[in-house]
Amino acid sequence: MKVLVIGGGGREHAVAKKLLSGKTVESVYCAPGNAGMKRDGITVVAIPQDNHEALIDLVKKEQIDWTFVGPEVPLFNGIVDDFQAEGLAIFGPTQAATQIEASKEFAKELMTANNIPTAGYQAFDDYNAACQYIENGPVPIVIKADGLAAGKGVVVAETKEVALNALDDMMLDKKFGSENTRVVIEEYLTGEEFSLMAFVSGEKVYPMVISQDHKRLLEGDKGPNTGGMGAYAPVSHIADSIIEQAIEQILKPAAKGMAKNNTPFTGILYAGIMATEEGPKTIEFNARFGDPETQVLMNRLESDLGEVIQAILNDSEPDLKWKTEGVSLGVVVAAEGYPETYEKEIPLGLPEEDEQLQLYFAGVSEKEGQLVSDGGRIFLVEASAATIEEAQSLIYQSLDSVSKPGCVYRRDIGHRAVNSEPAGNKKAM
């Protein structure tokens, strides 16, 4: 079987390796794809990921069975009604229930209707309004902008100093983008945050193992809010009872709300959750895989991701099975200046591969036969251990062991699950 993978980042690299470590994928085509993916025998083709006619030539032409879609770009601008129209296979949600990560305010008016546990929210297109609301309110405060913002639109403000100046930011200085300048202001929910994917048919539900995302750029979790950089599974420290009810009062309902509005979701549904003391309340969704959670979770998957998908595409049930020990843990390096203005075509210092350590690469390219830095995200390394702590090990072991000039990593990935209390131990409501 023949696939082909859209995207170019850390995530397709990590899902396109699982697919060709299986026996029913034969070959995977990644498009764009990156240099670094070369090394584990990944065809990269150099098609842009908006270029969705060129893609169905290409899926034609090679006779590729079915596409999987990484990125939530092409998902939001119709990749899958395209396909589909073309009457080939593909993984994905349509344009229609992508909105469930392209608007926010959707997002929360489909909780609000299949009673969904959130924060509580006010949606704004009138500045004025937002920075009244703002005043008059308490802080913290969470500051969203409505569209998409490759994970970085998202403002916790402690002061109401840094909720206006983020309101200026996506409202006045139109930071991401001038049609996304509406804003969804939530109140601050404390607790602990964690990742809970699925694959989804529908309304049927097939869970994943929780993990566990560094959005911050610093150690201790300061600085500003990445695309993320590092992330582990699974997540010890949250109760089996807080995952159980996050499944049935979140994912599952959410389904079910997509399918009554004539929105039904094919795909991977993600939900960031915070496990707060009244039990699990949602975040946000995304309507694709998050990075860099899959590729932490690409290893707990002891079943064959193409026969999994293939399985959904034909509406038939998936034989999903997880590791049961240890833990995988995932340090993402990036440039020195991300998520700001950062430098290109730096060389790159690569730790050794083994049975426990794997690389994904995001933002690379090649130049004279070796592999540089094209992006601010670079690289993640991954280590599979029985422990955090030994994973840690492993990883900042072979990170010291080469240079990395213009380079910049987080030295405290997993702390999280050494340092908290097991969370969510009250019976679940």
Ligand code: AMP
The other form holds:
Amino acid sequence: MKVLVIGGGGREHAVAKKLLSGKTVESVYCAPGNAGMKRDGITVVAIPQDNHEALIDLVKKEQIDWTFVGPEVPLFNGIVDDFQAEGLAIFGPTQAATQIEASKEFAKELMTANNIPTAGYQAFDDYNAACQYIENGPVPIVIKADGLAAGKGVVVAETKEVALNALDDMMLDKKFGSENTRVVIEEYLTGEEFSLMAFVSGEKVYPMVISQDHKRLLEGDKGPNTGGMGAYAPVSHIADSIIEQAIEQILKPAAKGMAKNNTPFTGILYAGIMATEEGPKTIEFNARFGDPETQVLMNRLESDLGEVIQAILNDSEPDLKWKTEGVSLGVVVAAEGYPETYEKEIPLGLPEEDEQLQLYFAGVSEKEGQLVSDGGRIFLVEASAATIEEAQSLIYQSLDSVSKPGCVYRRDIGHRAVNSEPAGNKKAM
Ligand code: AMP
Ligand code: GLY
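Could I have the structure of this protein in the form predicted together with the named molecule, to go alongside the form predicted alone above?
Below, the chain from earlier opens the complete complex, with every other chain and molecule after it.
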């Protein structure tokens, strides 16, 4: 079977590699892909992810059996609708269903209508009304731009001044998109955060193991938010009872609610969740796999990913098995200066891969036959081991053994698992 993966980052590299490792899929094309993927036998095709017509032509010409979409942008642009209109099989949500990620207000309304626990909120179109709400309310408070902001549209404001500045940026200066100036202002949640994803087909939900992302640039979870500096799975200090609650109270009613709304969801549904003292509460939904969570989750999956997706596309039950022992941990190597300005074409020192250690490439290209950097997040080193500490030492030893001028990475990925008390509900479940 031939499959196309749309996207070009570490998430897509991990998905493509996992597809190739099973029996169902013989060849994987990735568009636009990246030069690092070629090392794993992935066919990289230089078609941009927003050129639906050229992607459709590729699928027809190469007789590709089905397509998997990694990033949110092509999904928001309706790539699934366009492929389906041509009668082509594609795994991902329709444009209407992507509103669960693209519109914070759509997501909040879905949660309210289906009793899904989340932070209290109010949506505003009127700048003065929003200012008044902040003046009269508590801090910290969270301000979210409605609509796509590539992960940048969220401000956790510790003070009223910061909150009011965020309103200026979003509503007056239209910093996060020219048309939509609506904001959602929500209650600040405290607790341990985790990512819960599931394969979803209409009302059917097949959950994955949970993972934890490290969004801040610097060690100790300090510094600016990034696309993610590392992740690990499973997150053993989050109790099974909390995960069970999150599946029953968040993922399943979300899928049901989407079907009831006439926007049924097929694809990967991602819930960012806070384990609060009152139980799990939803922070956000995404209509796709998380990055870098996927790079650590793929190694936890024992089943053939191609077979799982094929089964869902055929509307039959997938056989989903996850490893029960050990952990997977991933550390992102980024260009110095990321997420602001950084150099490109940095020559890369790459650790050797082996059974326990894998590389997933993101911002790379080829220059004179060598891989060089071409983006902020360059690659991720993933290790599978018995414990978090063992995975950390495999990764950090391997990184220490190569030269890496111009590159940075956090040395504390997984620290919350090593140092945390069990999180979530205080009372026994
Ligand atoms: P997002 O881009 O929606 O993932 O938000 C970025 C980060 O902001 C999340 O990973 C959380 O750490 C934080 N955040 C978002 N909403 C809330 C909230 N209501 N309470 C506390 N933290 C939040
Ligand atoms: N790792 C968070 C995300 O993919 O949105």
